[in-house]
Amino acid sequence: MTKKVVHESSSMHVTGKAQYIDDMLLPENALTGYVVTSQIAHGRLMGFNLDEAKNTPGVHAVLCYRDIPGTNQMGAIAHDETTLVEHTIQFIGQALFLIAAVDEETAKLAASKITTEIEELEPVVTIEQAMEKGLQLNPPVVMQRGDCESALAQSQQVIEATITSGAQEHWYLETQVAVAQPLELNDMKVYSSTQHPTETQALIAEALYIGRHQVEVETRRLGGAFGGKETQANMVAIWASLLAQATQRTVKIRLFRDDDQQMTGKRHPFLTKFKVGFTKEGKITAYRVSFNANAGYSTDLSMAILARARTHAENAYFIPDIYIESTAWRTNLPSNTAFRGFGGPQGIHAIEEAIERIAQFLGKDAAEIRYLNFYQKEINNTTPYGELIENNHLETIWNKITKTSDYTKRKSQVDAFNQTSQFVKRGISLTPVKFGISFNTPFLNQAGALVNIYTDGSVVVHHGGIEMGQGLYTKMAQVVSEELGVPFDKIRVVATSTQNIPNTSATAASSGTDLNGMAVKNATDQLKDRISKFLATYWTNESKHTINQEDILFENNDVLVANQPELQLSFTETVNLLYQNRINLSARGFYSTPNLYFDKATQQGRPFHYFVFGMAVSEVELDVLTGKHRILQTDILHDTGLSINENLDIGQIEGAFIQGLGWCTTEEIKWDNKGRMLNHSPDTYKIPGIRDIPEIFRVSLLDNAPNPNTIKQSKAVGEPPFIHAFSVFFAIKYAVAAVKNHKVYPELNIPATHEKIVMAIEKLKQE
């Protein structure tokens, strides 16, 4: 397989040819759609006046939600979201009022002559706030193995502690954005910019109550998601489709940047609180660890991102007892959702952190520490949730990473330079990650594919992942050209679409190329079997001998018979060929992860079906005076299996590890007590710039790690590089634990801004 192919769509990219939904042309007599949201987050909705809006000149209509055909509802998961308010406000941005119209600015016009009586109520904004009110979303969820408390108990030594890490906003490039366009016999047809197109035509089909077979959602690429538009496009395109249904005119609604960040869902926040136990050498021996999740108003996708959280809750270390508790919290903030990672990073975090505590307090260096506590092989090779962990390549990582890195001589650079600097301090940290791949829901990991074949040779490729700037429609190419043996440029990858791919799951959980990939593979498969067959045969009475069909190639835009070069025809020959003897060329493919289950009432299970390995080195300098640092040098070796693509997967490496790092230093959200969002907009919320990347960023893929029974023997790559950030969060730690030369630990919480690192240093100064 090529292997440095270039992204399908890159050059459009970059000359800006590539069509997203704001570049569609549309008809003439199409229609802005306006959502008219609450300007308060919690309060009581007593009344309404709709008249003059609907007379103002150019509008076409305005609803309410009296006005939805079918159900007031859009939680993909529980059925706790209204499209539009009926009584109860909960957030700032919720929306009230749809209105289509000319232009934006005639909307907004209508929007600000429609009149509301509200009674304004106190919001909760905090995760301390809604555990003082007892306000749970649901009951806490535990998972555990032996007993911890006795463990801890009998340790030799305990540290407790209680963590904070904030709120992320996706900052895709291409804001929540839908096009409704009605069709004949009360049909609609909808272009959104979904991760889930499935779930957003099931969603539009209970708003307008008509059957989903009325419904076909198209996405042909995302402009960025991470996440943020697994569940929360879904409103952009049902607040579309009911002004589409009202006016029968094609309507479009794109989200405002500022909007779009008020409006939408974040990484939740987490309050944490550990318990560890640990012997003398750092071994770790019973850990305690409770999540609490700001999950905003309502559910969306809060239970499965802590049911993630918990199965990530011991990283990369084995724990002999270990008890893992888990709840989520309501608040009058928009409903936190998926983001890259999913519960993830925030079930890490905590466990770094204790043993960044341990080694601190043992005087010891953390990578020892990690290394110490790493799973086996052969034993202590079991999650805490009852999976064995296969092919582990978490020594093999750690023996090359600290070579190439030379970890062992820069950290005693690192302890000499910060030895003679006063106001300057430097940082080192190696920090691992062990990352399940598969949707925790085991039912969701399937897929579907539609391979067709033309009589020029040319191949038309339909699957249900959604390309999101990650690369997935080339690697479907790659997949087709290699199984069929047809040139790259000869396939062509097509928009993803609800009528050519049923019932698909969210691209998402950092399957898509495993899912769709292996769907794709079955299709061709199938294709190559007829071919094969129908070949064998043919040439069999041709050359009056036996052709066997295991025989038959497909390689370099050819088919033919190993060893016998007098069988061999052009594949445009072969499918004009079977064409003309009536064989089918095409194919529908599909495929469903074998041997997951998983137990929701034990937490017990196989929920994951391989797990990624990777390791990274950050060194980190330090001003202690304003809390600014650069990143001298980061190191990263990652687990791929053996990549598909390995620009592809280089790429999203080093943008997983850059997102991470804004989490973790860079980008915090502020409310204040009424819930306003205090820095919506791209001048006042900071994520990673040019000037934010290592000094020295290296990048490699682990060499020779066949990944059994996946798609071309490769690993997912999407969400596990972000866990590689921490490796610059700890080092920062380091850095600013260096200020009292490591006999005390610095309070420092995610994310690591300048000003809490100023005030970290502050508060080490005052011990």
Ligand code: MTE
Contents of the next structure:
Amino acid sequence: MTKKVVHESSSMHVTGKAQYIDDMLLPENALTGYVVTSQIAHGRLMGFNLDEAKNTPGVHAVLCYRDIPGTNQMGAIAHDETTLVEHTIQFIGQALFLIAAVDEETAKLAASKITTEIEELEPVVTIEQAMEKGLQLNPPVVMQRGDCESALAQSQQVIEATITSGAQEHWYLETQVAVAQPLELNDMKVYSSTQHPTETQALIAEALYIGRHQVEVETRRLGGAFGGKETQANMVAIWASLLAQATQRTVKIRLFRDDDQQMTGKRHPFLTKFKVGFTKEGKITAYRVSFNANAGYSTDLSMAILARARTHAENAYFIPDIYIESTAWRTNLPSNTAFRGFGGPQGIHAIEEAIERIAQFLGKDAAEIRYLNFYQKEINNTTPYGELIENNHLETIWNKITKTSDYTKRKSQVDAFNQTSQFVKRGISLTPVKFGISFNTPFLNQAGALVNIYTDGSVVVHHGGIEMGQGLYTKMAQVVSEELGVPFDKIRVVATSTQNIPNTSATAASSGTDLNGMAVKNATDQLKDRISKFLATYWTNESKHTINQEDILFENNDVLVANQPELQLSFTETVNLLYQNRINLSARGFYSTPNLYFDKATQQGRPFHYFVFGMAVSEVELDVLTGKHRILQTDILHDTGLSINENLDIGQIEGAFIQGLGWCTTEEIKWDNKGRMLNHSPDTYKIPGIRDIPEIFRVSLLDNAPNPNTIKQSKAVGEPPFIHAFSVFFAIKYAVAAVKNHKVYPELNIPATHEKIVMAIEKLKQE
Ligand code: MTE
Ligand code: HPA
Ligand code: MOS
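Next up, can you give the form predicted in complex with this ligand of this protein, since the form predicted on its own came first?
Full assembly next; the chain just shown is listed first.
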């Protein structure tokens, strides 16, 4: 199989021909949907008057919560999110009313005519405020092994710290969007930019008070999602559907960028406290960590996100006695949600901080402390939640990357440079990742597919996954191409639809290819079985020799008999033959990941099918007067098993690293004490640009690392490489600490903006 097939839409992406929902040609009488939102973060809606708005010419519907035929509820997991506010207002940007009008101006004019009576209440914005008020979303959850308290008491050294990491805006290029089209019999077809069509379908059905069989959600591609459309695409789709049902016209809602940024949830900010015990060599003996997440106003995915933070609290390190506690706190912000890494980055941040502090305390290189604590192969290879780590590649990756990056030599060059340079300092850091693959909610690990072969030898593939730029459709076509031996361009992976593939899970947890790939292969296996069974009989009759089913091969658009070159038909001839003999050329596939279980009460089990490993080395140069820095070089060695598509995988690794870089360095969201977001547009919220990438950027895939029991022995790739950005964060911190010759550990959290770096340096100077 060629591993370098280009993304099936790449030429359409760059020529602007790829159709996104906003590009759809709508019927002439289609309406624009508009959401009227709260401008205060906390309060009570005491009364309102919609009459004038309704009487505005060009307005076709103005809806409040009383107009919802079904349940006024859109919480994906916990039922704690009203579709439209009834009484309590919980954040700025929360939906109060919906308007359908001939265009946006008319809708806005109508919105300005709505009068409301609102009683304002004091908002809670920060984790600290929520903790002070005891606003827990749920009781804390504890995962532990051994006896952490006594292990800490017996440790030769203990370091204690409180650290924070910030929110992150997803910054998908396509904002939240949906088109809802009313059909006969009160049915609804919805084009939604969602990572989770089945959940979108379910919530629309509940809101409209109709069956799920009456709602079709279709999604061809998203203009990026990054977790931001795992649950939070639902609301726009529900609102559009309510307006479409009320007006019996097609309704589109697409959020304006600034509104999207204000209304939707982000990566959870964390406030984390830890205590780490260690020996004088730097071996970790005990670790106690307490994660506190700012969940925003509702539950959303917070519980699963904290679960992933817990299962990534030790990253790549074996820690004998460990106590991990996590709590989600309720605030008056939009509900924070899935974002690439799903709590993993926040969990890993703390243990990597602990390692850095141990290294600084002992006057050793942090990479050496990391190596000393890595999970091993024969012993010390079980996670705090009881999962055995198999096929551990940490040692292999370490051996390779320390060599290819010339880590040790460059580290001493960095130190030498810093000795003679006062205002420019350099830093270098090597960081690892171990990331668990599977939804950490076991039942979600399932997928379906449908593969149809047509008698001209072409193939259409349906599966439950969502294409959001990551290349899932390309990989699915590659799987079919390799299995059936049909050329890539004779295969179409078509828009994902809840009518074709029901009861799907979100495309998330990096497992889109793992799950849907296996479901697709399950379908092609059935087709190959039917074809080869038929051909074995056929050729036995024709050639008067016994031909076995196992001898039938699918290659180069032909179907062959092994070692019998004269017994050969083209794929098209073959499928015609089957058709003439009335054999089904269509098959449904299904897959569920084997051997996954997790006991919530004991927090023990086997939540992950396998682990992904990787390491990064980054070197930075920092201007200590301005806090400005450049990345001189980044080397990444990352494990993708036997990659299905090396170009796509390298693209994912580069993209995840850069997205992580944004979270670690420039992306900072500021809220004032009224819960108002102060930077809700690209001119004040700084995502990485082309000039922020490393000057030398070398990404390699670990070779010879087949992953057993997965599609084509590959590994998931989407989220784990986000963690490689810590190599930059800790390289910056190293450069900052060089100002005081590493005598004092700098106070610098995530994001390390220029401003925060300068403040950290000023603080160091005063020590
Ligand atoms: N890549 C692109 N281009 N766009 C995206 O929105 N989302 C990421 C990752 N890579 C994303 C992306 C996230 S959060 C996940 S979970 C995975 O893709 C989901 O897709 P997969 O499971 O097919 O890898
Ligand atoms: N990742 C993404 N979404 C999820 C997960 C996960 O691990 N678990 C439940 N929903
Ligand atoms: Mo990814 S955060 O699991 O959508």
